[in-house]
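Only one chain is shown below, in structure tokens, and it's the form predicted alone.
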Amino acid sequence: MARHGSLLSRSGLTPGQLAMHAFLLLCAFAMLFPFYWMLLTAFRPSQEVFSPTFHWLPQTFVGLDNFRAAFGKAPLLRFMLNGAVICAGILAVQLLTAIPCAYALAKYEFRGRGLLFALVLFALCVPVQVPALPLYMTLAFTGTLDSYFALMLPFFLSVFAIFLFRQVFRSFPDDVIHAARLDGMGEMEILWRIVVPSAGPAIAAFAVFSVTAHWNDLYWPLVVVTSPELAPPPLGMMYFNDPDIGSSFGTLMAAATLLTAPLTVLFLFAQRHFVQGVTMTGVK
């Protein structure tokens, strides 16, 4: 008890910090146990997916074989930027018409600004399949359909951007603004040269949030795409399946590897930017 007790006093850990490490330890292992199996499963036969002892590492190497399967079993580079040019052009319209809407509900006294920050909440407990059936029946009729445009047009407003900058953008001071105003800018000129610099940790955080969000999207690409040329990463991953001789495990995890890969860097790269962007929202 006493060596236990000289641990914990040289660590600077009471027994309650110490449980719960412990148990953030036990919630890390949980969600990264998952993305450990899918590159184990990406190295190794699909025979030692079934095999009835767990190895941590491939008792047969066969890494390349996967990877090499997988390039050659579907245009991966084409899902990837697919997946790229959805969802750079989906962010691009978000921030452009979320921040000046976020800018007026945060910043403007006007008749109806209560209401329509309600009907922004609202918006919020909306899922995309509500709307799901009429989209596709004006993109039906526009002949749009299976095309970048009726991918992204479901997205291009994002209330959820509003209601996050909206909150940012509250803790911003008045006075500054006031005064860019006595100097003679206008009000979008403010907007894009004072305002929106300041907020660049939230929309880092946000950015991360509608890339994920539409690099993962399966359900809309579905309902719109036939193309295998258009295909996003989520929906050409279907083109591993293979409904006579089943999936090829060794070469869908590699293809998951691939196409989960840019996320991870994009997220390594914001990482910073985003714990901030999360932290300071609300902040006044």
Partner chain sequence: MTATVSISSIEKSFGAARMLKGVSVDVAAGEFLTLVGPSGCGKSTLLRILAGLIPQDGGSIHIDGAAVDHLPPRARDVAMVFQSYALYPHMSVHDNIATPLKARRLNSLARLPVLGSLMPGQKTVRAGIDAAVKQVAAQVEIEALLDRRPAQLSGGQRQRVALARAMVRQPRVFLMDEPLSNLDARLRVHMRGELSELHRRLGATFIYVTHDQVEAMTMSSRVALMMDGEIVQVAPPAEIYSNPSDVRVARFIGSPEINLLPGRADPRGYVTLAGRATPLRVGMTGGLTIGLRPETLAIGDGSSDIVVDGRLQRIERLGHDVLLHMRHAGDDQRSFTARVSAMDFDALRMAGRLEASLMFGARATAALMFGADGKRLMPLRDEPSAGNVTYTSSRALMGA
The other form holds:
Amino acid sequence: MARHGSLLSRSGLTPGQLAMHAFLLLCAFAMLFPFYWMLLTAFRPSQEVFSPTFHWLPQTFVGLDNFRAAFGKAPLLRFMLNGAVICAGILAVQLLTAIPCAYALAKYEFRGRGLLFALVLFALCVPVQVPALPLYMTLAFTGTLDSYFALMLPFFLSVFAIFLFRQVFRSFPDDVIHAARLDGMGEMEILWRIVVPSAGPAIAAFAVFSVTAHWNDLYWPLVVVTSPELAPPPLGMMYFNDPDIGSSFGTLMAAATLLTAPLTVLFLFAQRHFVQGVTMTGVK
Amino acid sequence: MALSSAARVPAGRRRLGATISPAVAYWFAVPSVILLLGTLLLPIMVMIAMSFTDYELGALEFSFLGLDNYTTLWRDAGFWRALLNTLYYVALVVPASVVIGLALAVMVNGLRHGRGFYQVAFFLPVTSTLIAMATVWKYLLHGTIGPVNHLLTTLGLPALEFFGEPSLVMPALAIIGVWSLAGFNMVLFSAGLTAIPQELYEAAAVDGIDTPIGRFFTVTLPMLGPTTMFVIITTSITAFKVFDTVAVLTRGGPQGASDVLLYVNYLEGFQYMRIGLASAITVVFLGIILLLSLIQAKVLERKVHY
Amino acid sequence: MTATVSISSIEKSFGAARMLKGVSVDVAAGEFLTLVGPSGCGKSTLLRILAGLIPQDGGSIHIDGAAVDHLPPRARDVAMVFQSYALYPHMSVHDNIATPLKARRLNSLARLPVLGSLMPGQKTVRAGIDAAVKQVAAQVEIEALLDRRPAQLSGGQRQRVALARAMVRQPRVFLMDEPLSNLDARLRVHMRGELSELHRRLGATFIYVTHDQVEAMTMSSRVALMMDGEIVQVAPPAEIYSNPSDVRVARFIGSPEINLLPGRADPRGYVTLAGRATPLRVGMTGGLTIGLRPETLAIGDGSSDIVVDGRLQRIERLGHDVLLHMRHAGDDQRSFTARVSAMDFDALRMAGRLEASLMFGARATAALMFGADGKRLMPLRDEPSAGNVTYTSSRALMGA
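Please move on to the form predicted in complex with its partner chain, as the form predicted alone is already shown.
To see the whole picture, the full complex is given below, headed by that same chain.
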């Protein structure tokens, strides 16, 4: 027993550490309980939902019945496809516009640079709800409401990306840029072939950040989209939650599971970039 | 560089030395500048201008009202209720999510094993689709069949009708808010923690401070000061923008007890199409956000000195 | 492939600070010119102006007789090796070296990442580039590293890659900005030899910037010493050491630093050092500085041309030599250093003479004299005849 104890403490598991683990496990349980409950409900029959007693596991396992019902009720795959299209479109335009602008701010001196950067800093503070009304009106007058373009328009410019990449590019050594100029590369080529590849981690972190934000966004889709076939996941979820469709908790939870799964899986695979993304957003 | 030196060369002389022309920089910046003007600056100006009119979407004409929209808001009990509800939500979410985030970060950082697991576990709510998880929470907090109430009744406490009782609806939304934000704050604090030099702890140990609590109050907390301020304000801004959970779960109910600023704004602008009045609400909203951002900028400025 | 480089009256200011104050120097074709000076003297700035990376405020650069002031870097046909090597971090060694050739020989479409390789009619061009890369890699002995990334290389290997990238397009002029300063001491010595050899083999013009006087002395055909934005002296290494035009040059070149002791010239021009007469004579009267390099001082008995005595403060053994750090016996109490052979030192120690005051002697021809303005004073050979020009200023010397 004593031997066992010394082994534990040698591996760093002192009583203090064990107590912290116990407490943190409790916290983790609380944090993850909604996910557990979602899965649990998605896999049990509706009657069990209303049973007055609490059960950790489904009393009767219904397999994928709830999922099948969910697919039958609304075009879930369509919602996810919409989410993917919107996120990809937004990200592509964001990167294509923000990277050159950030590079100009970081490495060139030009008249108006200070003003442009000040505007970027101002824009960093402005949430999408602020320009929403005029943008909505413009889309309404041009008849482009209820389209992918309308869903993406307010997010094409990411001032956050400009800000983040400017920071990253500023620390790129001038000597390498000078070497590339001497080697005969043009400025555009230097940017995309020399500077951008070295900013890979920052771009990955931003991509993760951008995709998370726009996959999960509800406000703007709610404003501009009326046809269900254009709805991204959160809006689709809202249709589900509509009392008219009837609140079968089982199918609702199955739908929730499906719609939140892509990002959760992405997160589990790209944790490092997520955490890096948050750290870059927050601290720098 | 090119421009400034060109400016110094006496007039009439060609620019000496060959550098890239400043035009390159403009070409690089132009796409972003167009988007910045078109999707942000112009709309904001139009929005501010409209806040002084009685424009309604679809109307053929509109007139200039001066500050009427703002006086209307000032006298409108509904607007005040929404503003106070929002502030109440901020007051509930910010302390809880910051303290929990800090506690989790400090504890996870103090672990020798399994940090990765906890980071993933606590961060998972941040990445999940809030709308989907909000419906799960609605079920969890359900008055009769929710497990939270199962727990309360098991403990001998009365069951609570979270989304039916006006006094409980904001706390219920706040619980969801804290749940979705605490992990985010934890990661921010973790970044701050790793920036604290280990020597400070060693110095404290030499000075006789060797309990975890002592270390926390003498080294960790003071060194995290700027991070903490930053997290508080970031969280405040996020909490101030609460919309999704209200739109999905409560729609302002019961009896307007969960009307929040952005939801009222959304209803005015996009449901009732009263653009003028909605613009005025947006201006107020923007003002508050900018104020918070200004404080944040000041904090960041101070943080540089650390 | 070689060219003359003519630098005339280059001016450059950064804000209010005048970084280069009208720098002029001519470099012969195939020459190895070293710009040496303390950090912040403007030598790296001058190099970047030469390359066209930053614009000058005034003055002009000619390469092979043609003005290049308005040419962009790529059109100047110069290559540069950077202190940080400035390798492209995400490219393999092969691609790093091939880049200058690709940028010149392939059109912009063909340089696109994936599409580019599908473009027709570039097979021979690519093969040519490939061959050139392999040949240069062989010259600097990095054939085995062509597939690696810069991060996987040691400092010395990165250095070679940077050299290869500069060499591959056979430029007329090589510019080197402290290329050896990031290497460890042993490798530095080795690379000095390699660079000299490379220069000899390529026959190109090298302009080399360093703050390390040893690099300047060992590799160059001529050394240009820069201080505070000006070139103080340009001369072959041996001459800049033995015949400095300015006290700043004398102090910068030579290690350990030259001993500077205060002397006086009497009305007839005879120089005394701490009251002791010397055979030196100058064409002026009053205070001056006498410079004696540590190795010119030998342990003596007071019968030498110039006699310096002092008390021993500290000993530094360098192996075959010993540095004796002394305090001058004169009123000035300056410290000076003598470099003596280990044998002489041991004899001195055996004789128990280290405790007492030590006397050193130097030959009159070894002394370098400087006026109050820091310019060199040339000694007069003989009794002055009236009206003779009695001393030569360093400006005249430079012109000579």
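Note that the coordinates shown come from a computational prediction; the quantities given were computed from them, not determined experimentally. Positions refer to the first chain, counted from 1. Here, rigid core means the biggest group of C-alpha atoms that superpose within 1.5 Å across both forms.
S.K.: With the core lined up, does the C-alpha of residue 40 move 2 Å or more between the two forms?
M.R.: Residue 40: C-alpha displaced by 2 Å or more between the two forms.
S.K.: For residue 222, does the CA position differ by 2 Å or more between the two forms when the superposition is done on the rigid core?
M.R.: It does not, since the residue 222 C-alpha is displaced less than 2 Å between the two forms after the core fit.
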